[in-house]
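Only one chain is shown below, in structure tokens, and it's the form predicted alone.
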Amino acid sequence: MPKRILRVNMTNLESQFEDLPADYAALGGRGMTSTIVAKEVPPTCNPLGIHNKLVFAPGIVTGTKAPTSGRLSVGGKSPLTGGIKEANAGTPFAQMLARMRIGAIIIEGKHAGDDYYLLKITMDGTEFIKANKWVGKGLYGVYKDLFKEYGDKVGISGVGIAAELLGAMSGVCFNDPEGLPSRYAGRGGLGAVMASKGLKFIIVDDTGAPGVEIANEEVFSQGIKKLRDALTSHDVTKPGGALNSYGTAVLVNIINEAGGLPQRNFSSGQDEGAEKVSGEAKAEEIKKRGGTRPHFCNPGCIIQCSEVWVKPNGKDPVGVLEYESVWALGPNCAIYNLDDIGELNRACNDLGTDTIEAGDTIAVAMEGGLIEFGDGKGAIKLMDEIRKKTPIGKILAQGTEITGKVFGVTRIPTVKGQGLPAYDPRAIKGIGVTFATTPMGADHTAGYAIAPEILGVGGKLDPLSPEKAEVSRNLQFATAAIDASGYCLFIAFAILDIPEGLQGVVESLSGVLGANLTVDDVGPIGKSIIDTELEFNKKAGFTKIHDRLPEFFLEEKLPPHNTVFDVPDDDLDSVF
């Protein structure tokens, strides 16, 4: 069976499988979503209108036994940024699609009326089922219902209450291996795009799936062995290493010590309270409570940076508390209590919101006077406003920029409308260049300059030096290629330092595709993806003025280094 595209028309509730076009044969993940969006979506369309499309695409090695793969891209025109968007998640859902040889699902059209639908996909075909009984309900309870109704072996993708409000901070939610709604393609408001079409859930049952076709098993096996050896020997990715022991939140103490952990809506880069919510403190608490750590977000991951956070009695599992989530809902709001952060993370998962955007939004709401900085219980009540669909909730659901403007805040940390992640660009300037210039809006994963600037991975750079255009560009090209591959971005720590690991990645991709790729192809592959995205954004009205950080980063000195973001505009313009 050849790889296929599933085209879903929500206007008339019809779907059909199509042969994968020959020029799409080597595409996966972000390469697939951005290519389809650029080809089929008018750049000037209303992101919540009939002409936008939502595309799901597993990566090239997703669904195989390649280590630490299992990623999926979701793409469309973003209601948050107004440009092209790719959001990425690791989930069993992705592996199921790949094993069914579905290269992409394209959701198009727009269902008239107030009904929501569930799309069920099996090897026998598709079925549309009314989903109104789950409208207005939290995803933790709904996912339990869905597994009970459709069996515990299915994969689930869905959107929550925030998406029903067409909120620009709503994400697309996937189940983790335990069935919790905790794996998110969170950024850019793509959940609102899904809801705007009348689609609430996608259920995938891969019973009888043929599996991923591998053109050259020998080259593939040779490649994944090299990558596995690299991942299991590098200090960041190996068993018992930093990510395996403490999860991504190992960065809390590291970035705080570097003076780049934003506190109280980006007004300081350091606070002694941050240690209370560090990865080390969290891992100890999980052990005491009987949660799970380490853990994988999808089967086959050997880094296992995930976890399951639970309440003090070991009950009510939340899922993973990632570094970005802990920071956004914690120090950025001056909240230094893991239980409050855990409940805020639960609220985000339950309501279907991106944790980064939610944390940035709460922080500007605090600055705007809705509640005080540090008021964890008050922050949880703000999330309840979204649940109740109140006017305040509808404002908050639109994200950081709109909330900040409504409440008269001038320090609004966004680029292209999207809230900044957990690194202050005044203290770590390479990541600031990425925030400013990526087509995705402020996004740390687009070109993770933290690796060389803070962690000394792939070289060592001074984080306070403004000369970062070249390193950001190169990392953005490499990242786009990884996003297309189906591998987790965290393989970058090992392959930047261990050339054999990078060679293994390239060989594994060649093995699946039947190609003869070399390491020298990685940059051009990533560049071609980003060129496609930049062209879409240009047609949507973006100019170099959109590749800028907010003014306060250039003028307000950040303690403790008391520096500003001083990368010249000409350098930002030179990235692409």
Second form
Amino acid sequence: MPKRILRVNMTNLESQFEDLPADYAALGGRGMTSTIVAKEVPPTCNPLGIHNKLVFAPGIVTGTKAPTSGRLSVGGKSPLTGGIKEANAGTPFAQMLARMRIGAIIIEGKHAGDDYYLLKITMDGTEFIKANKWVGKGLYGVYKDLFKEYGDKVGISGVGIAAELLGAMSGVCFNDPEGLPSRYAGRGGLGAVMASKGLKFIIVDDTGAPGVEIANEEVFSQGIKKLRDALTSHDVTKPGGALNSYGTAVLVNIINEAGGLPQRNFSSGQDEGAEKVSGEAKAEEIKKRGGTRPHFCNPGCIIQCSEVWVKPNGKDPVGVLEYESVWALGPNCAIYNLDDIGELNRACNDLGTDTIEAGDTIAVAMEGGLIEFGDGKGAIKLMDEIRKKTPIGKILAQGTEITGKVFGVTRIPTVKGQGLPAYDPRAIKGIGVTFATTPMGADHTAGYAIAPEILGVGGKLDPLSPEKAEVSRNLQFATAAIDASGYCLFIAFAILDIPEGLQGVVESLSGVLGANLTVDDVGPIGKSIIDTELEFNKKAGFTKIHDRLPEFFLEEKLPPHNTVFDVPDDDLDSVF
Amino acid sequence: MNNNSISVTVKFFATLRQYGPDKDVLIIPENSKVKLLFDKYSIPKEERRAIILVNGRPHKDLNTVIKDGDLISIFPPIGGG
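Output the form predicted together with the partner chain next; the form predicted alone has already been displayed.
Below, the chain from earlier opens the complete complex, with every other chain and molecule after it.
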């Protein structure tokens, strides 16, 4: 059975499998979603209208024995940025699609009326089932119901209450191996795109799936061995290393020490309270409470940075509290209490919102006087406004920029409408160049300059130096290629330092595709994906003027280094 | 503290906390290098590929000379995002 595309028309509730076009054969993940969106979606369309499409695509090696490769991309035109969007998650759902030889699901059209549907996909075909009984309900309960109804071996993708409001902070939710609704393709409001079409859930059952076709087993096996060796030997990714022991929130302390952890809506880069919500503090609590740490977001991961956070009594699992989530819902709101952050993260997962956008939104709401900075309980109540679909909730659900404007805030930390992640660009300037220039809107994963600027991985660069155009460009190209591969971006920590690991990645891709790729192909593959995305954005109306940080980053000095973002506009324009 | 001594604040993080304190203030001889801190807390050789920040500035190493009043933050190799 060749690889297929599943095309789903929500207007008339029909779907069909198509052969994967020959020129899509070497595409996966972000390469697949961005190519399809650029080809099939009119760049000027209304993101929540009939012409937008939502595309799901597992990576090239996803579903194979390749380590740390259970990633999936979701793409479309973003209601948050107005540009092309790829959001990425690690989930068993990705591996199931790949094993069923589904290279992409394309959701198109728009169902008239108020009904929501569940799309079930098996090796026998597809089925549309009315999903109205789950409307207005939190995803923790709903996912439990769905696993009960469809069996515990299925994979689930879904959207929550925030998406029902067509909120631009809504994400597309996937289950973790425990069935928790905790793995999100969170950014850019793609959950609202799914809901706008009348689609609430996708259930995948891969029983009888043939598995991923591997053109050259020998080259593939040799490649994944090299990558496995790199991942198990590199200090960052190895078992028992800091990422495995403490999770991604191990970054809280180092970014705070470096003066780049935004506090109180980007008004300071450091606070003593950060230690209380650090990866170290969290890991100790998880151990004490009987949560799980380490944990994997999808089977076959070597790094295992994930975890299951629970309440003090050891019950009511939330899932992972990622670094970005802890920061957004914590220090960014001057909340230095892990239990409040855990409950806010639970609310995000339950309502189907991106944690970064939710945290940025709460912080500007605090600055706008809706509640006080540091009021964790008040922040949880604000999330309840979304649950109750009140007017305030509807404003918040639209994200940082709209909320900031409504409440008269001028310090609104967004680029292309998307809230900034957990690094202040005045203290760490290369990541600021990425925030400004990536076609995604402010997105740290698009070109993670923190690696050379702070962590000393892939080089050592002074974070306060403004000369960062080249490093951001190179990282953005490399990242786009990794996002297409199906490997988790975190393999980069190992392969930036260990050349054999990178060689292994390339061999594993060649093995699956029956191609003859070399390490030199990685940059051009990434560049071609970004060129496609930039072209879409240009046609959607984006210019160089949109590749800028908000003015306050250029005017207000950030303690403790007391620096501003001083990368010249010409440098930003030279990135692409 | 005599004329030839300086004061330094040292912080250890993540896996290195099994060897050194979360935070401590030490009086050490002038012109001491960061290596002295690793020796003082008997940090094993295989753990010395650390990330060292001095006053919030990264990419320092064992040979960095410590100045009076410096804050030294020491991490094992870490990643995330």
